[in-house]
Each structure stands twice: as structure tokens, then as C-alpha cells.
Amino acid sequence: MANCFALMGWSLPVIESVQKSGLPYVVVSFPEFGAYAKEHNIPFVGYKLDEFGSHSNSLELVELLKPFNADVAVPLYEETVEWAGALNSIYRDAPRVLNRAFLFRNKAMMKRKALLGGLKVGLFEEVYDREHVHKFLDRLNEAELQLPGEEDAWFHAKPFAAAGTVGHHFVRSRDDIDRKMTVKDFPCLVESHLSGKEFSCEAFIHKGKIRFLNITEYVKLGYSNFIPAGPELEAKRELIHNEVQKMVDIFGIEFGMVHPEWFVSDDGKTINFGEVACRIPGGHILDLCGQAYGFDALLAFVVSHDPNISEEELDKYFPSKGYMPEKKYGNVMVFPKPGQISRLEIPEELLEEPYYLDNNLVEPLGPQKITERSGFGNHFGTVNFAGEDPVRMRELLKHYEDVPFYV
């Protein structure tokens, strides 16, 4: 077992899970959290976790963590992935651990590694200005055998290192390039649009093997999802497991949890690789996973990073092998529409719905102006559901995506 887990970032749910377990830990986060940590007796090291680069001093951070006897670093959010990789490369005396962390943070590098390893990916390039994007679209149209006068092939433009859909543009035409993309978007990755149903996995890895695999069904990306997935996706569990293990092998992932996103092909026979992260996923996915399978998924996420934990000890943190929940657990993330809001309205039909569990929506303190959202990080709360029928679950989540809870 680890001497002490260094939790990189700030997440009260993770801190609470580790506290309840009695495992030794220290939180490494921005100094601004220091007062709260002291007040609540949270072991804490204040450190400016700025974007990792040649100026970053992980050796200094190792020294600051020595009084806590830390020997395993756990990244809690996107921008701490390289910091955790740097610390773990020192703790394990394995420099390649940091190199793998770079794969998770640079989408172009990630795609190249996936392609070299044999995962099915779309056409992609690194681009540096709009002219370069137009040339990429020429090549993409050519590859798609588009005829003169037909619509342009669709593609996505996304930053190399941002989480979720921050800075993401879905480009459907040549005009979109000039209309949607500005100088501040470059350099970035452009990649062809992958058709098919998108979903994610949460694969807990230990010693290079999948210890536990969850499949999350997206009803609408960034708005709603449920766990475990419906029968259509679960029927492909063996195929999905094999592809995730292939990705783990290609990327050389040894410990932790990975959150890859995939697309099931239209014929249902293959899955295409989208991208992968190795921190806590958005959409409260680990909360849903824990509710569905009856375990503390956040704690399992932490201990999966420990190279020294035995298989027997690890078993205690996961559901029994082969267990499949009877109920689906899902949620809708509530995003008020742009404009002015003044109050919260909970529909009576929601309160009478048998699948409805609860919500954490809060009444506004007063009139509030809502601007266009960036990525998936600024929802106002969630509405939670549980029930056995995946068809009914999809219906509910789709319906409540459009309900104006804030008016």
C-alpha cells in the first residue's frame, strides 16, 4: 500500500472519500485553498500548479512532499495530469511515466500514438492558421470522394490540451472555417467527424490490466448520460473491453483510471477511437458509477494509482467480478439558456416521476444574466434518476434536457 497519496488539484468529494477510508493523503493545490484546508484539518501543500512546461520544478515539489512521505501522485483534473506524471516518474524511477502523461494532454500526439498502435481513428492534422485548415478540408473532401457541388465533409477543431469541449468547433462547411475560427484558436488539432453513437468508458487499470470496466451511455454529450449502458452497448462489452485493453497496451498505461471516448460504427461491428483522459471525468460519471455498482468509485480511482497495493487489497475497493446492476442511474446537467433568469421552477411532473431521485439545483439569489457557455464546465446542477428500463431512462433524460428549470 502507498505510504501517502498526493492528490493533485482540489476535489472535496475525493478528499472526503479518502478521509473516510483512513488512507494517508496530502492535497497539493493552489495556495488559495490553504486557509480552508487548515480550518478543516486537511493535510495540504500550497503550490502554483501552472501549466506544466520546461519552467516547472517537480523536484522542488517532491521536496515539499517529503515530510508527508508521499509516494503516489493522483491527478484530479486535466491541468494536473503532467504534474502527477512528473512526480510518479520520480517516485517509480521511470522517466517514461511523464512522457505518457504528455500523451493525455496533447491531442495530436495522442492521435499519432493511437494510429501507430492500430486503433481506428479519423483523418487528423495539426494546423497553424485558417489557410492550413482550408487545405486540410481540401484533402478531407478528396479522401471522402466528394463530388463538385456536394456538401463539405464535416470535421472538428479542438485545442491540443483543453478539457472537454472548451475551444471546440464543429465545422460543417468551408464558410464555417472563416466564421467560427479566429487567430486565438491556433495552433490546434483538426480531425474528421466520426459517425456513429458516442460513448465513454471508465477503465480502472492496475499493472497494465483492466481491473474494472464501466460503460457510460451518452444520451446527449455534455448534457445527459446513464450507467450502466443500455443493452445495445452492453452487448458489445467484449469488443469494447478488447479495444480498451489494446489502447492501454499501446499507450503503456500501468496504473490509474482512463476515460476514453469511442464511436460505435453505424454497422455496429467496430468502434473508433475518439480521445482519452486519465483524470476524473465530467458529467458526475464516477458518482453515477458508484451508485449503480455500489462502491466508492472515487476511492477506487485513487487506489488504482498505487503500484504497491496487492490484488487482494485492491479487490476490497471494487464490486464483485461480473456483477451487473439491475437499475440504471442517470442525470441531466442543467444549463440555463442565455438571457436573464430570476427563479428556479421544478415541474410538478418531475416530482411525481417514479424514476426521479433528487436534484441539487439552487434558487438564484436574484436576477442573473446568463451568457453563452464554454465547454461543459458551468452547469447549474443536476437532476438525478434511477430505474430499470433503459428506454424510459433515455426518454426522461432527453425530455428534461429541454425543460427550462431557470426562468
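The term rigid core refers to the maximal set of C-alpha atoms that superpose within 1.5 Å between the two forms. Positions refer to the first chain, counted from 1. Fair warning: this is a prediction, and the values are worked out from it, not measured in the lab. First, how it differs from the form predicted together with its partner chain.
- The two forms, fitted on the rigid core, differ between the two forms by less than 2 Å at the CA of residue 183.
- For residue 144, the Cα coordinates differ by 2 angstroms or more between the two forms after the core has been superposed.
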Second form
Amino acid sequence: MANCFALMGWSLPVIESVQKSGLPYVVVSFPEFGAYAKEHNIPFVGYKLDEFGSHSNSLELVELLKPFNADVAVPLYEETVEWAGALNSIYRDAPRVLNRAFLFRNKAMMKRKALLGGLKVGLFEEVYDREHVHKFLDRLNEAELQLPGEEDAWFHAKPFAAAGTVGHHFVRSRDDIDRKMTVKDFPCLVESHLSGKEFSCEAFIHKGKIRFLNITEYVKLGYSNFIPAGPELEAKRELIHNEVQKMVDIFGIEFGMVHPEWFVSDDGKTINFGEVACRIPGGHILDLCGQAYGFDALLAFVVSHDPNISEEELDKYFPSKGYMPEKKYGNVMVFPKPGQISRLEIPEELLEEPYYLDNNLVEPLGPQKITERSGFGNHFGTVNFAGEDPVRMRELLKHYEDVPFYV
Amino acid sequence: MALTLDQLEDRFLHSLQAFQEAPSFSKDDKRKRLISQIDLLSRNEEGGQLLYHRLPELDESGFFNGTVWENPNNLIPGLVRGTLLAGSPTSTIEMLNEFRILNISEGRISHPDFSAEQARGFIYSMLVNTFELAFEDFEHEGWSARYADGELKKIRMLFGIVRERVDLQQIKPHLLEKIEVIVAHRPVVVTRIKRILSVISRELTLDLSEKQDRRLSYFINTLFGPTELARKYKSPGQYETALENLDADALRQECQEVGKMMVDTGLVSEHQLVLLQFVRKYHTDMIPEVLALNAHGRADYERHQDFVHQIIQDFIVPGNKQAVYGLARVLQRNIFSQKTAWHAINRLVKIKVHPEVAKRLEQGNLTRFDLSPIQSLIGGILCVLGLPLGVRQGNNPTCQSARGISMWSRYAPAKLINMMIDAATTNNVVFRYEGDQIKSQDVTEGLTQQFDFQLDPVSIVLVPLLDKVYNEMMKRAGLKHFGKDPHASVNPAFYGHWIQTGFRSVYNPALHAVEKYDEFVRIFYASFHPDYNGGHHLIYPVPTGIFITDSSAQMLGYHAISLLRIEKVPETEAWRAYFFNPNSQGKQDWGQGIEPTVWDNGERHGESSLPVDEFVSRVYAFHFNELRLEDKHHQVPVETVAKVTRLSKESWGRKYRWI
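Show the other one: the form predicted together with its partner chain, since we just had the form predicted on its own.
The next block holds the full complex; its first chain is the one shown before.
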């Protein structure tokens, strides 16, 4: 069992879970959080966790953490993945752990590793300016055997290291390149479009094996999802399990949790790798997962990083193997619709809905004007549902995506 | 199918447990989730009863800790209505708070600093302040248009339980006091008092052997049946028929009785309007009786009979019957005999109202009667001209505009009517500011974002425009006279020429400090207090900026009022400052024992008053006449200045640096 978990970054739900469990921990985060931590009795080390690079001094951080006896680092932010990797390399005396962290943070490197290992990925390249992108499209069109007058092949441009869909462009034509991409997008990764329905999962890994696999069904990406997924996706559990395990093997992942995104091919028989992160997914997924399976998924996320925990001990933090809950837990993130809003109004029909669980929507601070949203930030809270029928669940989530909660 | 009560209770207990177990930093999130469960229970009586009985546990869990409801001693019964209508989660915590206080009053919860006695006092006071809400069935469509159904169910459930647990007879003295205070103010808008009186007559039993109950009954009668005859023939049609059968003496007596009740209370019944219309047709000589005019009023009436008849016939209808009182007051003030006002009002009755203005006026009609825009406007101007100190700002942050309307009504009726003509026909007003023109229609932003239409028609027409002009002037002043108090140049431009040219403010923005406070106080006394200014009364009202403080003397913000006069309370030797306060609460607690009164200390209708030193201790800026100051300010005694300074330093002054 770990002597002390160093939680890298800031996540109150994780801190809450660990504090309740009684496991020893310390939070490492920006010094600005220090006062808050002190006020709420959170063991804390203030450190400027800037972007990790050759200048970063992880040995200094190890020294600062010595009084806490820390021996396992857990990343809470996308940006602290390398820092946690660096610390764990030292704690486990395994330099490659850090290299693996880089793998998660550089999408081009990630794709190459996947390709080397035999996962199906799209045609991809690292590009440094628009000229490069045009040439990439030439080659992609050529490979697709394009005839004059036919449409260009579709592809995506993504920053090397960013969470979710930040900075992502979906390029559908040559014109799009000049229209959508600007100087500040470069360098980045371009990759041909893989068709199919996107889904993601969370695999809790211990000693290189999947201990627990959560499959989330997205009703609308960035808005609504539920757990466990409906029967269509759950029928593929074994396939997904094998693919994830394959990826874990290829990447050499030993501990922690990974959050890979996949595309189900149109015939439903194969799944193709999109990308993988090893941070807490957004959209309260671990919260839903924990409610659905009846365990503390955030705590499980933390303890899976511990190389010293035994199988039996680990079992205490997870649902029993093969357990499949009856009830689905889902949520929809509420974004106010563009326009003038002045108050929160929970619709009557929601309060009468037996699947409705609760919400944490906030009252707006006075009248305000809402503009078109960018990225997936700035939601005003979530509305949670629980119930057995996945069809009803999808219906509800879809419906409440469009309901104006703010008028 | 909805969840059963048991299922809801399970969920509630589950969320409560999660809240109890949450560490300090996640309490807020868990509280939100718990509140969403409580909201599900708040939709009917059974759920409410359950919450009521679970309150001790909820209180024990620290539910109120870290919220503004934490310490019951800091709660203000007058604010409950606003928070209950503010939507979840605010309304939910407020509702639970009422349950908590009920529990305390019944001894089911014991609180270290809030006794059962205090709890009962709070509940009574809360009920008086939310009286109409407490008995509202929310059937009127206006409610569901403005508030979510679940919120209204919650409020109905709350008061259902409160009414069941509280002896309503106990609140009668509190209600009477509330009514006396409102009536003493003679407000232009009487919607509130009408609602209170109609609820009392419907819900409470009055015992006429009790003095207070007789007084309540008098108010109710004034509004719903002023005479024997009116109580016998309730419907306006029947009453009119009954009037036809009266002989001249009886009719005169009826008129006198009705007129007197109006003068006593400022309230006009439907019967009075019927009576007035009746005598206009058949006994015009009795019009002065219905309007209860004295010799001055009669003279004005006789001089302008035809016009008065036209107004009664065309412009006063059940939807604006308060205009009967307005008309009576206008005649008493002899406004029609002022040439400028006379011409202005003769023009106003002929205008064509701008469609946007008409729309606003319709929104402002809170009665169940039809009311044309021009009727609304004429009725409104009669009331404002008749009751200059009855103008209020409603729930709008527009004290300056309300103060302006009141001031013009009192000192320059023609200016006000003239401005109304512009505003009502063009939905625009034009002001000068330091050589430039400001047109309200060119200004996009005012202070107020969401306009509360519970106002008189004059305010509904003018305030949205004035608010923009004022805001624009303040903006320009901020740029043009950087580092100086913008009021110094804006007040004369906005209100008019009777604003004195001298100006003092306690605050020096360049130094970010309170400066020369001694001199400030001295100049105030030397300018306005008859003991130090040579024994003179004010000629014009003084627009005064004050610090608003709460009952613990904490500074809350700034407010605009007018100082009207400093005079001795009749029959005592105590000097008091009498002022016009455009916000709706006449009776307030400003801390340090400073509580403005609205009656019993020589106030005229609509005035508030305070002992002079207490008043001065809240002032932050005023205009004065420099030419008349001479060295009078040196005569003000040190002790007086010292007392004011102490009151200031220990209240709003705590927030400032003093040099």
C-alpha cells in the first residue's frame, strides 16, 4: 500500500474521496490554492506546475514531498501528466514511466506508437504550416484515388497536447484549410477522418491488466452521456476489452486509469483507435460510473496508481468482477441558450419525471446576455437521471439538451 | 408516474447524509443536490409536512451554516417576500428557514441566541410583510407568467403550513401598524394596501369591541363599503340605483361621509367613484363634498368647474379610481390656477400617446379593469400632482428619477406636465448638460436592467427615459470632471435651476478618504438649521446623498433623498429633519438606534423624519447657498459636530479612511 499519494493538480471531488477514505495524501498544486487548502485542512505543497520541459526540476519537487513520505503520484489535470510521470519514474526507479507520460501528451507520438503496435489509425502527419497541410491533403487525396472534380478527403487537425476538443478543426475541403486554420494552430497533428460512431471508455489498469472497464454512451458529445452504455455498445464489451488491453500492452501502461476514444466502424464489427488520455474525463463520468456501479470511482482511480497495493486490497475499491448494474445513470450538462437570460426555471415535467435524480444548477447572478459557446466550458451545472430503460434515458437526455433552463 | 413520498424521503435522507459527511470544501455542491431533493418535496402539503418535521435534523446538519441565513438574528422579515420569489435555491433555503424559525418558536429546536419568543416575533413580522403572498392562491395568470409553477407551489405549501401553525389573530396589531404606516405616507400607488385589506376582510375575523379591530374595519370599509348604503348595495349598479332614491339631504350626507373617509385614509372605493359620477350628472353642487374640499379647494373647483367635470366624465374610471383623491388634492393645491400648469394640462388631455408608451402603461395596469393609455396618464398625473411626496421608485434602482418627479410635482408642476407631454407623445425627453443635449432615445443604457412596473403611470412613462438621461450625465461628468463628485454638476442639470450652486461631499476621490468632515457638518447646520442659519426655513428642497446603513450600522450603499425642512416637532422643543425618501420602506432601521419615522413626529403625509444630528450622520453630499454662508458655520457648537462625527465614524465611516 502506498505511504502517501501525491495528487497533482486540483480536483475537489478527488480530494474529497481520498480524504473520506482515510488514505494518506498530499495535494501538489499552484501556490494560489494554498490559502484555500489551509482553510479546509487539506495537506498541501504549493508548486508552480508549469508546462513540463527540460527546465523542470522534478528532483526539487521530490524533496518538497519527502516530509509527506509521498511515493505515488496521481495526475489530476491534463497538464500534470508529465509531472506525475516524472515523479513516478523516480519513485519506481523506472525512467520509461516518464517517456510514457510524454506519449499521452503528444498526439503524433501517440499515433506512431499505436501504429507500431498494430492498432488501426488514420493517415497522419505532423505539420508546421498551411503549406504542409495542403501537401498532406494532396497525398491523402492521391491515396484515396480521387478523380478530378471529386470532393476532397476529410481530415482533422488537432493540437499535440490539449484536452478534449480544444483547438480541434474538422477540415472537409481544401478551402477549409485556409479558412479554419491560422498561424497559432501550428505545429499540430493532421489525421484522416475515421468514420463511425465515437465513444469512449475508462480502463482502470493495475499491473498492466484491466481491472475495471467502464463504457460510457454519449448521447451527444460534450452534452450528455450515461453509464452503463445501452445494449448495442455493451454487446461489444468483450471486443472493446480486448482492444483496450491490446492498447495497454502496446503502450506499456502499468498503473492508473486511461481514457481512450474509439470509433465503431459502420458495420459495427471493428473499433478503431482515436486517442487516449490518462486524466479524469470531463462530464462527471466517474461520478456517474461510481453511482451506477456502486463504488467510489475517483478513489479507485487514485489507488490504481499504487504499485504496492495487493490484489485483495485493490478489490475493496472496485465493484465485484463481472457485476453489471440494472440502472443507468446519466446526465445532461446545461448550457444556457444564446440570448438574454434572467432566471433559472426548472420545468414542471422534469420534476414529475421518475428518472430525474437531482441537479446542481446555479441561479444566474442577475440578468445577462449569453453568447454562442466555445469549447465545452461554462456550463451552468448538470441535471442527473437514473433509470433502467436505455431508450427512455436517451430520449430524456436528448430532450433536456434543448430545454431552456434559463429564461 | 411520479415518485412516491417514501421514495422521495429516501432520496432526501440519502442526500442529507451525503451533505453531513461532506468535507467543508464540498458542502456547497452537496447542499445544491440536497436542495434539489427538497424541491421535489416542496410541491405539496405532505412533502412540506415531512420537511417541517425533519427540520431539526436538517438544522443540526449545519445546512444553514455559511449561508446568509446562518444567524437568525441577522434576518430581516421584510426581505422574505423577495427571496421567496427569487427562485430555487434561494427560495428553497428561505422556505426552510421559515420552517426552522417555526420549529424554534414551538420549542422543537433550541437555538443559543434566538429564543422561542424572538422566533414568534419574527414569524408575525414576516407574515405581516408577506401578508398578500401568504394568502395568495396564485390563480391569477400574471403569476404563472412570471414564476415557475413549482416555485408557486412551494410558496403556497409553505404558507399553508405556517397559517396552520400560527394563531393569525395575533398578527392583527402588527398588520394595523403596517397599514397606518403606509397610509401615513399617502402613496400614489395603493395596490399593496388594497391587497392587504382585501385579505384581512376575507381571512380574519374582526372583533368590533376591540379598538384595533374597529380601526382595521374602518380601513376595510373605506375601500369596500364606506357607508351603510354602500355595504347594503355592494355592486356599483345597485348602489347607483339606491342613490337615485335618496333625498337631497341624505345624498349630501352620503357624499360627506364618503369624502371624509377618503381624506382620512387616502383610499378611494368603487362606491365613491359611482357617487362622484352620479353627482356630476345630477347634483354638481355636491362634487366638493365627495372630494371633501376645503375653502381653497372649493374656490379652485368653482373657477374650473367645466374642466373638472370633463376630467371626471372622461378620464376617471374604475381602473384608476384613486385619481378621485388625486383630483381632490390637485384642487386643494390650486394647481389649475397656476397659468402654466393650466395650459400644460389642457394640452396633455388632448395628446396622442406613442404606441411604445401605451404598451408600458398597459403593462402597468395591475387592476382587472380596462384603462385606456390616456386615462391612465391623466389619472396618474392627477395623483402625482396631488401627492408629490407619494411618488415611489418601486423595485427599481431609480431613486434619482423618483426624487425628480416628486420635486417637479411640488415646485414646478408645469415643467412636469410639459415633460410628460414630450415623453408620452414621442417616448423621448431632451435635457441639457453643460451645453450639450442629451436625448433619452440616443442613450442605450440606464441603471436599471429589468424594469419593475409596479409604479404609477407618470413614473412608468418618465422613469425609463429619465434613468437613461441621468446615467448618461453621470458618465459624462465622470470623464469631464475627473476626480470630482459627478453629482455636483449633474444635479443642477437634471433637476433644474433651484439646485443651489454650492456643493459639499464628505469624500475626496483623489485621496480616497473622508476629508474635512468637521467643516462638512458645520456647513450643513449653518445652511439648513434655523438655529444657525439666522432662523430661516428652506426655500427649495435639498437633494441629498445619503449612506444607507443596516440595523447593525453596516454600510449598504448610496441613496438619493430630498431634505424638505428642518423644524421643531409640534409641542416639543426637538428639532427634526423632514425628508422625502423615494424607496418604498418608510419605516427603517439604520442602526445605532437611528430609525426614521413617518408619523407621530410632525410628519406631513409622505415625509420621513429623524432628529437632525442623526440625519446629518448619514449624509454624504448636499448642495447649499455659498453666498449666505458668511461665517455662520463657525457658530455651530463643537459638541454637535462631535456627536455627528462619532455616529458617522462608528457606522458607514468604518469603511473609509479618514484624514
